[in-house]
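Only one chain comes next, encoded as structure tokens, the form predicted alone.
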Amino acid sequence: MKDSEIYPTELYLSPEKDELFQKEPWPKPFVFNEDVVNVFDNMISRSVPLYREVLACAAHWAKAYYQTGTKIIDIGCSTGTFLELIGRFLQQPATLVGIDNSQPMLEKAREKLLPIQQIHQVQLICDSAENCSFENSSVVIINYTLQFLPLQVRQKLLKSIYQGLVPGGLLFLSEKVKSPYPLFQETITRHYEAFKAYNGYAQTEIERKKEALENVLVPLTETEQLQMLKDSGFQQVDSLIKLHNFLSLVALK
């Protein structure tokens, strides 16, 4: 028997499928624009491996770590499907806070939270995520957004969340990574591919993402990503989730 209140993995997506890159012109570089936000869920959900599985532990883990009085604060939030998941999963009331930099994006978050308004206190914000405040926060969320920020800001973000974190406060971060062995990282990205193309997207699309995202997506290693962590004040960091080039972390202040 499925129990969504023991285990939550029905996701809110939008259902315009994600047709961007079929035919030209392609956004390139790649910018959170109306025409990406309008079929983001679809992309995402297609194109980042365990996907569902991933926000289902990350509200898991929410539910674990939050502290009555306390912010759950998701960075990157995009169309809010996270919060949506965790404030259906999460009885008891809650301040949740959404940050973007894509207007359009908080647009379609603003939509789909509607309904857990009636239990919780939800904030969006439109702004950088480092020029927020993550004060009296007891779980910090971000997903695939790290990997978009300059490498110098990255560590400046990480400090600030450790500092705006309270004592046993959770971070939870998804990050997509590369091998440090190129053999390594040759066979992850055919078999990334592979599962892209299993998901219906054509080559064509996959080539042209890929070259949208180049010089946009800057991705780490895991060890890189686990010292910047541990360079951030966290101490206690532990893996939780890793399939091909997708990696979910856990560290607690």
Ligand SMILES: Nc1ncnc2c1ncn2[C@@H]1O[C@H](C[S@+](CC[C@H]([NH3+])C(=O)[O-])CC(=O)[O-])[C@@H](O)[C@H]1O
Given for the second form:
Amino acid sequence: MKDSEIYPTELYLSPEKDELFQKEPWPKPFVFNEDVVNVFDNMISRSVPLYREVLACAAHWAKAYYQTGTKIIDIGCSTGTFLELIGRFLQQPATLVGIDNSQPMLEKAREKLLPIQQIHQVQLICDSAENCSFENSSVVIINYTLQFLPLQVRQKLLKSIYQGLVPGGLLFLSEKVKSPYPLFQETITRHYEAFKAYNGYAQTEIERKKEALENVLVPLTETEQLQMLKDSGFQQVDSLIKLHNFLSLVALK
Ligand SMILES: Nc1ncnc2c1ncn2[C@@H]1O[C@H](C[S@+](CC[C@H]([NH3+])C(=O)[O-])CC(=O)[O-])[C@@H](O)[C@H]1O
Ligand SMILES: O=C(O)C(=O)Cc1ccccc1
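Got the form predicted alone; could you also share the form predicted together with this ligand?
Whole complex next, starting from this chain.
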């Protein structure tokens, strides 16, 4: 697939519609259980601004920094959507590793990645990311996952990623963040919720999900996130995409 073909490329998203927060019992506190997994592709593509563009961007950067004979690791790979995309985009066989601590997510990922296994070596690891090794990786992707980890675990994980990356290796990180300015945070939140409503969520669904995510998804400010990356060893860090309270960064070893 040529570089120019990545953008019209659709993601492989399962069609089941997210209606989980329309009626009891919805996942509160929010967990990545079977009910969530069954509608996850629809949920995330309607809930994360520029989700398709972010994954296409991550695929471009992964292709640009991938080093032959090393691994591409997706932490919090969920249903394998990014790994399926990079598997179609890369023009040479690679080792693609997906890490997720939700078994139902990896069962969906296994199914989605079957065609990719014709070309690439695919490894799916069901474990908490902080227990995993990142040795011999040239690209680590962690999109919208760090935000679910306890704060003290995040720093340990980023240090482990930095240590595992080969020289010249790349971290592609996307996260929900918060503004350090309460008035801006309020405006961003209002606009983000309008985005969700535009994507078909009712106000009740939006409020219920927000409550379910409280103390489960804990965003940092962009400055705190950048500092955490610097404290992990990354010296070259740059932001690529930001819309509402969703940010994508790249960091180089
Ligand atoms: N400690 C942990 N260790 C491993 N996995 C975890 C952990 N905690 C949560 N997860 C997993 O992290 C993923 C977060 S979703 C990532 C989207 C994907 N990156 C995408 O680009 O489509 C984003 C969201 O739900 O907003 C889920 O699959 C969890 O099971
Ligand atoms: O931050 C939110 O309000 C979201 O809905 C993001 C999200 C997307 C998919 C699963 C969990 C949270």
